[in-house]
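Here you get one chain, nothing else, as structure tokens; it is the form predicted on its own.
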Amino acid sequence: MLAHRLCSIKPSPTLSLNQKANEMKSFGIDVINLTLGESDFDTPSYASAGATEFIRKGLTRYTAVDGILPLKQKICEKFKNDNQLTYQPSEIMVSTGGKQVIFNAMMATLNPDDEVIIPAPYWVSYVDIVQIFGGRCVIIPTSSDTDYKLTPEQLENAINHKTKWLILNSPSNPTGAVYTDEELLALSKVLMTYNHVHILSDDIYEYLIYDQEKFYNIVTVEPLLQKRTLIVNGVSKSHAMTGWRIGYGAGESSLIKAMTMLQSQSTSNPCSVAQGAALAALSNEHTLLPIWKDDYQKRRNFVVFEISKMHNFSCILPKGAFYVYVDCASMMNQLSLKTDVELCNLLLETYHVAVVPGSAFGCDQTFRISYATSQDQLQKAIDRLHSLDRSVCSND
């Protein structure tokens, strides 16, 4: 049965496009790669020093499956200080990236045909992870009219007796949308009437919010949902530590215990040295983040402003993460293209700009730009998009 389900699983389209772009670069083609959700800043030196200290002290052996106690305690402090949420170490698990936390949660809880509500556009891995364990994805389309956010009415209409999970991601990958406290409170009112529905709050982009907006998750606005909510976070985006592969989950202790048991029989503990780096990262005041955020916001403003000047591309102003989500329906129509994949292939092969088609995120006629790259690279990419837009307009 599992083998049958695995036949329907596809490799991550983001990683596939990144690989194709890198292959073209290896042949000397000047490809501007805007596919990966990965900071172009370096890991802070204090985090690297934490890893070095673990190596120097010989802390390179197996650790507890769900992470070392000092790191779990520091994560509890983070929730207390940054989110005003109280967790005990028994309610925390550390994994090899946030993706493994989600994988563990779905493996621990899903029965065949359990339903998981996923607003679209969504992060590419949610659907495949749910399907691996026999769950049924209930995809709720959103649009630019609501800034690609789920409405209470949509949520109410999607819930039934088979609903096991709702997945919320704010700030969002791929749209950069950020839920306000009022919007989350409206969703929580629906959820409070359905005690069997659990919530997975993917907060991995928590600290990347712009324009003086504030971060909220569903537990901060409705604490009564804490026992039904699994919060997923990590140091990948906040501390430019994608390759260190450290994520963590916070949830009800019985769920964490079940997830830990499954992790013990799969990967076992996350890398001890990477845990040392994460501990140091969370132990230091993140003085670099305001500098990074200022840079990201300038890049975001540049990309959005330039796209607003184009005739056949459009976008909303993202409030968080480091993505701009582009509507390309007009361009596809002008070029008589049937899919956004065709357009993205054209951009890559002819204009040498690599972006991710929106169909990978469950939303056609769109594509995602990652502006987590240098201003020089963004300028080149935008110039090439302008070139395509001008060429199409000149043929009208």
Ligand code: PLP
The other form holds:
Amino acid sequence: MLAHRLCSIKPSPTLSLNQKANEMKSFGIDVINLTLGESDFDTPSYASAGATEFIRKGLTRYTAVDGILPLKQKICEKFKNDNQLTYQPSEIMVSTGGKQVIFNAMMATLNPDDEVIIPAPYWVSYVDIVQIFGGRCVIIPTSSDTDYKLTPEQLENAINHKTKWLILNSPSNPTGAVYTDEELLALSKVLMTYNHVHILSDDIYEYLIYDQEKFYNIVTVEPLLQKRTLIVNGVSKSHAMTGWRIGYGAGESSLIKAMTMLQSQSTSNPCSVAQGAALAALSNEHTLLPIWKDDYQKRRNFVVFEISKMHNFSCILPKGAFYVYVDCASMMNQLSLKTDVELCNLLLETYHVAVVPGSAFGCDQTFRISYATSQDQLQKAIDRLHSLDRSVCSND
Ligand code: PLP
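Shown: the form predicted on its own; wanted: the form predicted in complex with the named molecule:
Let's see the whole complex now, leading with the same chain.
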């Protein structure tokens, strides 16, 4: 009954671990859930007011498939003001979350065996989406030595005549790594010599960046790549609006047109009322952002500092997003565990801390902590990791 290609598609591991953690909670177990990739802050009231305004005005019917014009114009303004990039509304489409933009793009462009270069660790859905449309993922492993970032040499070696896309995600989920302008410029030099390669720049964590670090994407450092790049962004992470499901893409108008055509035959327009909320979110001065960022940065510093004191866990300092990516090779070795999944199961079942194994992101012997949770919960989780670390050390 089901198509063959679905055999290799997996449900999102973050969602299934979250479910297991919630089941344990329902049995009264005090589980600290650090699996989820969403803000613990509330949607700003001005965004919610934008939605109620749409309801009050009866703006509750179908809209243009690719989003209402005022929202697309606002997105163009955002690109102009924040990234110094010029886009016309015909180069913008609004979808049901950033995920649908990526889904539309792969659906619109991939032919069987087209290759998509994905640096690992990667956001879990890239691989499955590419596979759904018969593309071949070329996974390029990175390590903590390069702060989990792709190097120009790796990129050069991975490109061939079948390469259709390179996916770049900065700040990164799961590592929190942020590419500098120099690093992107070096990658762009390689890309400039291969005209057939398109770039998907996933900027969804653009605003969650710390330590006075500046945000760049491949187009801001090399404007000649604008026509070949699809920028993916949205309000999910920047405005704590994951449930509203509004994401957008900016790219060459023929690509946007093809993606819009496909969306017209699947979900049609994104929810009209959620578009009202997104319009209000992007129209207001985001006064909460510095407060959120300050809070996230404190939590990140806390988690990284505590992990640096442990003997069998280590991590790099993530410059963005709300994740700490932990190397657990030493702990696995001490416990004679073969996979990070076994370690994460142990953490959940014995220490009641839920984290996502790095193998889900294409990088073994690691796990991801989401610090988008209260300081109180983080403190408890860290205490439990310390207690595992101490128990292992005392057995030495
Ligand atoms: N890209 C990355 C790297 C993500 O982490 C996520 C969500 O977790 C998305 C895209 C999709 O975001 P949305 O909720 O807008 O679909």
